[in-house]
Each structure stands twice: as C-alpha cells, then as structure tokens.
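Shown next as structure tokens: one chain only, the form predicted alone.
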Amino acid sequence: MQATETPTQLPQVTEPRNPGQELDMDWVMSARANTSAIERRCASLPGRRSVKKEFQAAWLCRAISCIDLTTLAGDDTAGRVARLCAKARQPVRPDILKPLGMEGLTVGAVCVYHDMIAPARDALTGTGIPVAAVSTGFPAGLSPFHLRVAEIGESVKVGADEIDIVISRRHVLTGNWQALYDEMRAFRTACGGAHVKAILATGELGSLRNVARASLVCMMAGADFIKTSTGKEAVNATLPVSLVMIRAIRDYHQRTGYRVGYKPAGGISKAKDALVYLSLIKEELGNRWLQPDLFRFGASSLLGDIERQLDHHVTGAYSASWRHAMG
C-alpha cells in the first residue's frame, strides 16, 4: 500500500511541516565548517553553562520529555518492548515526580525495529506517545533501494508515526549531492503522513563540512528531523557535529521559515551530558527548539541516570543505579 500525504497525528506537533524545496547547489557548496573554531566553542560550553538545584531538576524533566526511548537489539521481544513502553509511560517513579509537580511526565517517543511496531502501539494505546521505527536497511543503508522504500511503506502501514531513515554515506563521500537529494526525497514521499528523521551517520562522513552539506541537502529534500547517528558507528553524537548541524538548521529556518528538528543519538548516557546539549540548543536555536516536536535524544540508558539525579534532588541521597531500571 502506498503511503499518502495526510496530516500527522503526533500530539506535540504545532509547526507546519517542512515541505522541502528544489536542490540549491550554490547554497550547498557555500557551506563551510571552521573546525578549530567549532571545537573551541564546544570545549567551552560545559564549563560556562551549568544549572543547579531546582533549575537542574526542571531541565532534566525537559530532557526526559525529549527522549526517544529506544531498543534496537537483535533479541528484542514483544515482552521487552512492552516493558520499555511501560517505562515510557512512567519514566520516573511517582514518589520522585510528585514533589517536583511533574506527574504525567512521559518520554517523547519509543523507537523500535519494524517487527516491534505492533507490540509498541498496543502497549502505548491511549497515551499519545508516538512510535518511531528505524528503516531503510538500518544501520548500514546498503540494501537495494526499492526494498528500502518498501520498508518505509510497510512500517507506515502498520502504524509507525515516525520513520528514522539512514542515508547512503557514499553519496556524501563522493560529493553526489543530487543523488542524496533524490534518495531523501523518495524516502520523504514514502513516509506520507509519518514524520521522517534523516540519520546522517556523521562519524562516517569524513569531515564537518560534509556534515554541514549533508544536513542542508536532507532538509531541502523534506526531512522533518536531522539525526547524528544510528548509534552503531564507532563515533556517534558529539558536540562539534551537533553545532554544525544545529547551525545548518538555523540557516535553513532563516532562509525558508520552516523549523527542522534535531536528534543527537548514540553515546549520550549521563544527565550532565543532556544538560550540555540542551544549553547548546537554547543558545543556538532558542527556546522553541526545546520541545519534543523539534528536539529528541536518541537514548535508553540516559533515562536511568536522569531518574537517579532527580531522586538525589528530592531525597538528598544517591540511590543505586539498579533501582532505576528500564523495565
């Protein structure tokens, strides 16, 4: 069944969806990345921007609302996904949330493989939490093109609200921007009403300049989000890569008026790291991007550490990590 372009049902969406535009090669080739300046900016951020006490607790609750709670293991079962979805519905123990006034807090979405979409939807019925599915030959993206497009259609048909696709890295490494644009445009069309996150696999793109150009091309082709990594590469989300992608998003918004979301994924497992990413988003893009329709963490273990930090804020003592399990 071919997907049709229908309005998304995601409850947190308040922005007009990025329709994309024609490929603008002048814009793409003008993109640059001053690596040394980017690294200096990112190195200074953790020391300059820290929040404490009730402000830190509030920021950590915001981080939870922006998590794509994820399981992408070969031994996933319907039972494991159901337990993960229970954690998505109640990400922090009620005795911690009540003193904070944050009852009803949930994560941003649950992300699974195609075969786990139906169990996830069943477990999340009535919650409003979207189900995201990885697709297009995740994580390598090297299966035949028609199968990658068909995979998107199958996931949309069984109820995925969001599709996380992987681009062909070779198009970036060889500078074939037209091929990348055409591929991304086909994926966007196949998604229909489901929102599409374009995974750039930045650790395999060779340079920050390539990251900047790939970000622009994917947005021009209609990506709703751009995402750093599959989580399976040797190098995943980093602050320099994030800064480059965030500034590409800012440039795209300034020129077109459309806001595109950002998702760092892989390697973000500590609450203090989440705070740094949130402060980077706030400084570079502003408060509007600190909402789950425009920002997500691709993570699972991150939630456990955030819950532990919130427990410390409420009780004044650190609990053992096993008391904050995922399921």
Second form
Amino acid sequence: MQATETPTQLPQVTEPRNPGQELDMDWVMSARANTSAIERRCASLPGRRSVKKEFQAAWLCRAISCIDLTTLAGDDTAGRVARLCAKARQPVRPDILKPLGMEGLTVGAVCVYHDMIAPARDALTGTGIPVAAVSTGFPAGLSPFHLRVAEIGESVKVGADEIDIVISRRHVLTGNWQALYDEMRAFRTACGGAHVKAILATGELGSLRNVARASLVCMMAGADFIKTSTGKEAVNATLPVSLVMIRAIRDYHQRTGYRVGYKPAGGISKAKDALVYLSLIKEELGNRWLQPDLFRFGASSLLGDIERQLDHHVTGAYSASWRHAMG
Amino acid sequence: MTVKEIFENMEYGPAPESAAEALAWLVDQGDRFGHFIDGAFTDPGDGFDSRNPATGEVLATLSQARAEDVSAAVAAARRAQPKWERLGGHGRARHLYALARMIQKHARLFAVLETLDNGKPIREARDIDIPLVHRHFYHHAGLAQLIESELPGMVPHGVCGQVIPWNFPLLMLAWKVAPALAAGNTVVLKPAEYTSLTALLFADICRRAGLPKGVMNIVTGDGAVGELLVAHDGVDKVAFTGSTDVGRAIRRATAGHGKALTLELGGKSAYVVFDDADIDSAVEGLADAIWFNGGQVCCAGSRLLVQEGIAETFHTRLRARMDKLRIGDPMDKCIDVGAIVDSAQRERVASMVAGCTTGTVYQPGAGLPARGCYYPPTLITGLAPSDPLMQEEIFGPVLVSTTFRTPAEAVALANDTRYGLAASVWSENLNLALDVAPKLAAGVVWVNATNLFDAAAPFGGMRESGFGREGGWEGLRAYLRPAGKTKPLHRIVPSHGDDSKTQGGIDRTAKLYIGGKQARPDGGYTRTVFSKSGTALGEVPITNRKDIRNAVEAATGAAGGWARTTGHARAQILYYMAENLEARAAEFAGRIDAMTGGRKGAEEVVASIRRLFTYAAWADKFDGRVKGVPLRGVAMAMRAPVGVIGALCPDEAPLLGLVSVMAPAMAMGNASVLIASDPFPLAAMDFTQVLETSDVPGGVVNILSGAHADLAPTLAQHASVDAVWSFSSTDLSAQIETDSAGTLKRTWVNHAQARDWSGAVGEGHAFLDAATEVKTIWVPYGE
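Form predicted alone already given; the form predicted together with the partner chain follows:
Now the full complex is given, and it begins with the chain already shown.
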C-alpha cells in the first residue's frame, strides 16, 4: 500500500500540531513533583467524582472512542490483526449501541508492530480508524540509532498514521536532557506527517520528577502525544504518573498555546478505572482533552469490561464475557 | 440529556447518595429527641428544630436542656464514675472497642446523617469524618488497655463536661469522648445545636453496645446549655472546641474553680508556598485546606503566603482550580463544596467579604444552587497583614493571600497573628521545609500537605487558638491527674520588725535582676525584710508594672536565642549554677534560716542543688515522639518551649521554690520572669549573683521582688507572657485565670493547695509538660 501524505488524517484533529521549541533547560529543571501530594490527589479523586446511569454509559462510550486497541505480541499474524481490526470497527454489539443512540462508535485507533501495519490498513480501509505502529526498537529502544530512525520511515512508508516511539531511558537516568531532546527531534522529523507519540516508559525513570522533566523535553522536541509505557515494563500506567504527565501538558499548553495529547498505556483493564482516568483528565486538563485526538487509552482488555458494563446498563443484568465478540 | 449528548459534553450528572436509611432512623426515634441521661433518652421537652442546611427542611425536633436536665446528667455521670474507673484499663478498652466496631458497622448511616444535618459533602463525611471517628475509638481502646502500665500514678479527673462545635459533629465528639472514657472519666457532652443528630445516634449506639448507664450522657441545646454545663459544680474537667470568644468566656467562667480545662479554638492558619514547591500540588492542597468542609474548619489553611516570584502563576493556577470546584447538594457524591451550616453563618461570611475594601476578589463563575445555604469559594489576593481579613477568622470558604520575599519574612508573616493552630509549608527543599516548620507558631505543621489528622497525633493550638492537645498519649494526659490528695496552703505574711535593729556591716542593696543586669526599681521604693524575730535583714525593691514590662521585654528578647541553644549547652549552664550555689551553700542556708526563723536552710540548699541537677539531666532528654500514623512519612510530636513564662514563686521555700520553677523553664528553653517569695525574697535576690557567675545569658532569667497580689494581674494580662504559673501562698488562682483569659495564655496555678517542694511532686513531668508545647510536625515523604 502506498503511503499518502495526509497530515490531518486523525478523525477529530482540529488542533495545530505542536511544532516543538528550543530546549529550555531552566523550565525543565524547574519541574517539581511531590510524590506524596500527588498520590493523595490520586487516592481521593475516585471518591470525589462519580458518574452514574446514562452519564456512566456515555462516559464509557467516550472511553471506547479513545482506545488504541492494541496487539503487540510476537505471535501476531495478519489474521489475528484482521480480527482485532474488525473489533475496532464494531467494538460493541449493535443491540447495545442502538438503545444508547451510539451507532457507529469505533475505537480511537489500532496499535501494532511494523509488520502488521499493512494488514491493519487493509482491514480498516474506509473506516477512518488510524493505524498506529510502535517503533524505534520497541520496547527497549536500544537498537542502533540510525536503524531506529529508519524504522520510523519504513512504518510511515507503509501507511502508519501514528508512530509510538520509545525514548532512551538512559538519557533521563543520566540527566542527559540534550540527548533526549535531540533524539526526540530526530524521531519527530522522521515521522513527517504521521503523528508521534513519545513513550516515556515511566516505570523505568526512577522518579516522578524525572517523568515531569522527560515529558517537558519530549514536548519541546515536538511530540504530538506523550505516553506512559510500552506495556512491557514492570509498572505501567498509574494515576500518579498520569497526573504528573498531564500537569506537564497543561503547563506546556499555558506557555506555548499548543495542546499535546496524553496516552496512558498498560494496566488499565477495568471500566471503573477508565472512568477515573477520564475524570482526572477532565479535572486537570478540561473537556477538550477528552477527544481521541488528544487522549488515548493504550489497552487490549479494557474494551471487554466496558462492553459488559454497557450491556448491564441497557439490560439491567450483569453480562458474561462470552456474550461479547472477541477482538 | 441523551447518551449521545453526554458523550459530546462529558458532564458529570447527578450522583445522589440515598437519605432513606438515615431518615428512617429519625422516624424510628419519633423525629423528636430528649436528652440521653443515665443510659436512656428522656422525654422530649421544649426545644428547637434541627434543619438540613442544604434544603432548609426540618430533620427533627430537639430539646433545650434546662438546669435540672444538666444537673441530672452530671449526677448520673457522677454515680457511674467510680465503677467505670474501677473497671480498669482492660475493661474500658473492651467497651471502647465495642463502640469502635459499632461505629464502623453503621458507618454509612452516620455519614449520611452527618451530611443531612451539617451540609458537608457526603464524600467528606464518608471518606474522612467517620473513618477518623472509628480510628479514634480503636486507638483509644488501645490507650485504655495500656494506661495502667504506661501512666502509673495517674487517675481520672472524674466527670467531664464537654462542649463541641458544629463543623465536625461526630469527629469532635470522638476526640472528646474517647480519651475521657479511656482514662476512666464519665462524660456529659453538649453537641452544637445545629448538629446534634449524630451525637444522638451515638447515644443510641452506646445503649446498644452495652456501655454502662451514666458513663456517657448527652444534653442538647444552645450556648446557654453549654454555660450551665461548664459552670456546673459537679464537673471536674471541662473540654471545649469552638470559637475563641466562647473559649475566653469559659476560661473566665471556670476561673478559680479548680476545674481542669482544655480549649481548642479558632485559627487563621498560614499556608506558606516557597518558589521551589511543586506548585500544582500546592494549589491542589488548598482545595483540601480552605475548601474542605467549606472552610468551616478551625485549622483551615485560610491565609495564603506565597513567594513573590511565583505569586502570579500560583494565583492563576489557583483560580483555574477554583473553577473546577463543584458546589451544590452535599448528598451528591460528586460535590466538593456543600452548604454552609446555617444561614446566620452564611450571612456572617458574606458580610465579612463585603466589608473588605482592598484586594481583588475572585469567585468562580459557576452559579450556586437556587435553594439552600451556600457561599461560593472565594480568593482575595493583594491583601496586607494590616487588612482585617488577614487577621480575622472567617470560618468559611474564603482564602486571603499575600506575598513574601524570604524564608525569614515568610516566618514573620506567618507568625503575625493572635492565633497559633496550624500551618502548612510547601517546598521541595528538605532543608528549607524542616527549618521553617518548627519556627511557625502553630501546634500542628504540615510539610507539603494539609489537614492530615490521626488519633495518634496530638492536635491543638498555641496562643489564642487555645491550650491542651487531643490525640495520642499527649491528649490522654489531659484527662488524667496525679493520684493523691493535696493539703491546703496557708498564706505566709512577711514578718514585721524594727528598722533600727540591723545585722550591721556594709549596706547590701538588693536590686531587681532584669536582662542580665541589676536594675533599680522604676518606682524607686524598697521594703525592709525582717527576720522572724524582727531584725532588719535587708531591703528589697518594690516592683511595679513598668518593671514587669521591662523584665518581660528582656525575656522576650532572650527567649528565641535560648530556645535555639542545644539541650547540652543548657544542661552545662544548669550544672554550673549548681556548682556556684554549692560554693556559697553556707551563706544561702544562713539567709534562709534568718528569714524563715527555721533551721532547715542547709537542707533546702542541698535540695536546690539536686533540683538543678535534675533539670540539667532533663535538658536534653525530654524527647518528643514519632507517631505511628497511617502515612508514608513521619508525624513528630516535638516538645517546643512555651516561650516566656511568668511565675509567682512559692513563698514557703525561698530558694528551693525559686529553683524548682526556674530550672524546668530554663531546661526546656524558656525565658522566665520570676517573682520571688513574697515574705522571704532575699534568697532569690542573692541568687542573681549565682546567675551572673554561671554564664546564664541576659534575659533568660529575670527576678523581681514585690507583693504577689499586686503583680499577678500585670503578669497575667501581659500579651507577651506565654504562660503564668502561681505557687504563691496568696490565693491568686481565680485572678490569674480570669486575667489570662484575654490572651488565653496557659496557666498553672495552685488553687491554694500546697506542694511538697522537697518531695517527688516538687519536680518532674508535670513541670516539663507545663514548660513545653507539643508541636506536631507531619512530614510525608517518598520519591
């Protein structure tokens, strides 16, 4: 398949892309993150915000619209990816969507390895659902730099709309912010028209302060999204990490006027958790960030739990997994 | 709204908590309540309506207690007390444990009833108030279990009269009742008239949990009932939480009655943000500091002090955060700020804000519910300390703000207040935060946090925020007294004699000792001190109020530096005093014998030297505690000096009495103004020479002579004096307690009871406790 240059292929994109800026070390080093206070905020949030009944159903549909439905396994095949894409097109049974008035709901994107881009594009033709590819030596990002950059080019060439790159954790751990900035800049350039999500692998950065600083550096270097994890670290998306990253996004927006997206990935598998994430985004960033061009869940099993909750909302009875189609 | 519409606008929608169970409980009680006396509810009498402030609806009708109801409750408590005490620590622990379990089992009922009655968000009642309540009872079940082994020689006061406020109705009940019962006291409690319902549910729980009759009694009504209770002759110990004005009135009403008293009063707590703070977390902290319970919190972080360089961005972010606060029906689980407890309270807040003519007022645009008693979250920036709203407690959702330049200025601004309840310090710099925290005049300091509470951590104020602590071992002590009977102390009058009968020799002129120097009295008058047989022994200055002023000024100037001196250094000076006293032992012994006409002067000097050794020993050993609070971090209950202590020294032991008062004050880092034994002042005046030769910094100890009765009022009224002690044989207890009410200073008076200065009660923990404030510093940590 021919790669076509369509800079605004994301369904709801209306924002100007973050062009990045010079590395501002004063700003980076002024970032603070008080772990205890951040944890308290996160611990109390689920008790402060709750959505019920039709509001809950609507919010769960919103969560679905923001899912990057993901398969990142060594045994992925074209058939497996086609099945996932079919689920991406029709994430919830029609008899559930109809009473909700939510026909036509799809997930936000499908996320695969490079070799699965083509099958995914084929399976999603005409749906408008973008294909995201993990890249740059995912998940460790320790392959030769020129190969990592080249990998992006290859993926864009075969039609990836979004590229999820992994940063070099060692640059963060050694405080080499310039190297991180340069790396991210190079990745962004290689992406061309494709949107770039910077995976920080927060579980390997050692501290929330490092998460805040790495977030700022990646945004300065032109990231369209910042993303928590590969899903392969021991600790993946958490609320405290999310709070730090979205506060960095807010800060960046206030200072530059550009909105950068956020993607928590890994470990979010319950509908209830998804609602807490959405309320966190709503509280800290505002409603604008509750659109798929600025927010994604990187998840594989979350959709199944949401489907069961929606089924319950419509029928009043608790559902079973086998009553919903596999992805 | 359709699901599709909500999908687009992403609004929260209603999330109502059901009131059904709580309303059903009220119906079961007939919607009318009497008092809870001697294990049963009395028939409802004339009374008043208890309303839901969010809707104005009447929830129940309560009875206004009459004098005979209060007396019946006190009598029931009195009858029950001896048996309750004899039940022992374990027996009482079993009951407290049962209460804790019952509260936990009925947690949601308590939470919903609290929200209906008080207007606080159900989230707070459910997630904060009620969990803290059962934690308090559990913790105190443990304290009861351990009391006999850990606090030997201590006994309960007897009957406690407790008056609590409307802002945390059940939590304040728990803070009062749990330690009282654990210690073996029985209780008569008066809840606030706006919010008595959870107390009445608690009474019901006590009945069902099998608490012995009369151990817990509750009378309802307005402030008049509180007055009846605290003034009741049958009450041995009074505990009050509420406004500073009422606290003052209670201090006056109980003055001279010999009742133990603890007061937890108002505040204007500083919230200090340094430029190296995690600003977003500090902004978020304010949501819990000033908009928690609608700012109707005695320790609310209501006074924002932010470093100048970050003030603009801080205020911008704060206003954005305020825009996200959800104000409305407190029974909605998605509400941050509920209703103000009563319309009178709402009007008070509104008129205070309306009366503020300077600064910039910000209130979020979101409207308030059409019905019910609401006031919007409010930020007033650009105020100065001289603006009234920077000083006065508003007790509503109103935050006032000013800026500072340096850490020293932050401390100065934070302490520029009559209050001293709590403070928050935000900085990512450990050195800065831990340097500033102990310097703040506050009983509780939170580092990078706010409004953290726990049963194990002492809570209470300094200055006009009251005295006494609640929580932990420190709080339990407020409900105990030393065992044993005291004997009455009889007035000792100065001897009279003949001015022409002198001892001969060169004239030695005793002077006042102020600021490390010998000073002539301002008034220029002296009095002759005679021996029992009428020989003139010498002359002492007659101190007047200006001398007191000068001495307090010297003490105030010296207090800060002395408090910063290490315990080791203070011990060295106390030992040095002992050394120098011993060198002149014979002279002092002779002086004492000459004045008193006795022969025990030598013994008294030996005892005085021992006492100096005791407090030299204690100087670096009266440790604080690290509390076992449920937090990743530490809560340190530190012992801070009280500041300036004014003391009327014992008359009967001219030297030992002086040393017994001076040494613990010094050892704990206080400066003192000591009025020498009224009839026998010469030993104290001689002692100034020991001070002068023992490296005591000027102003740390000041010694004056004069008539106790003349000087006590000046000392007790002086706002720079932090505590007044009286061991005078002139009974000045009522006078001192009354006069101290103006500034709510700590008092320790003898109520005309004697103390055996040469015995065990002449030294030790009681003195160290009185010479220190417990200051709880919370330091959450974690990277």
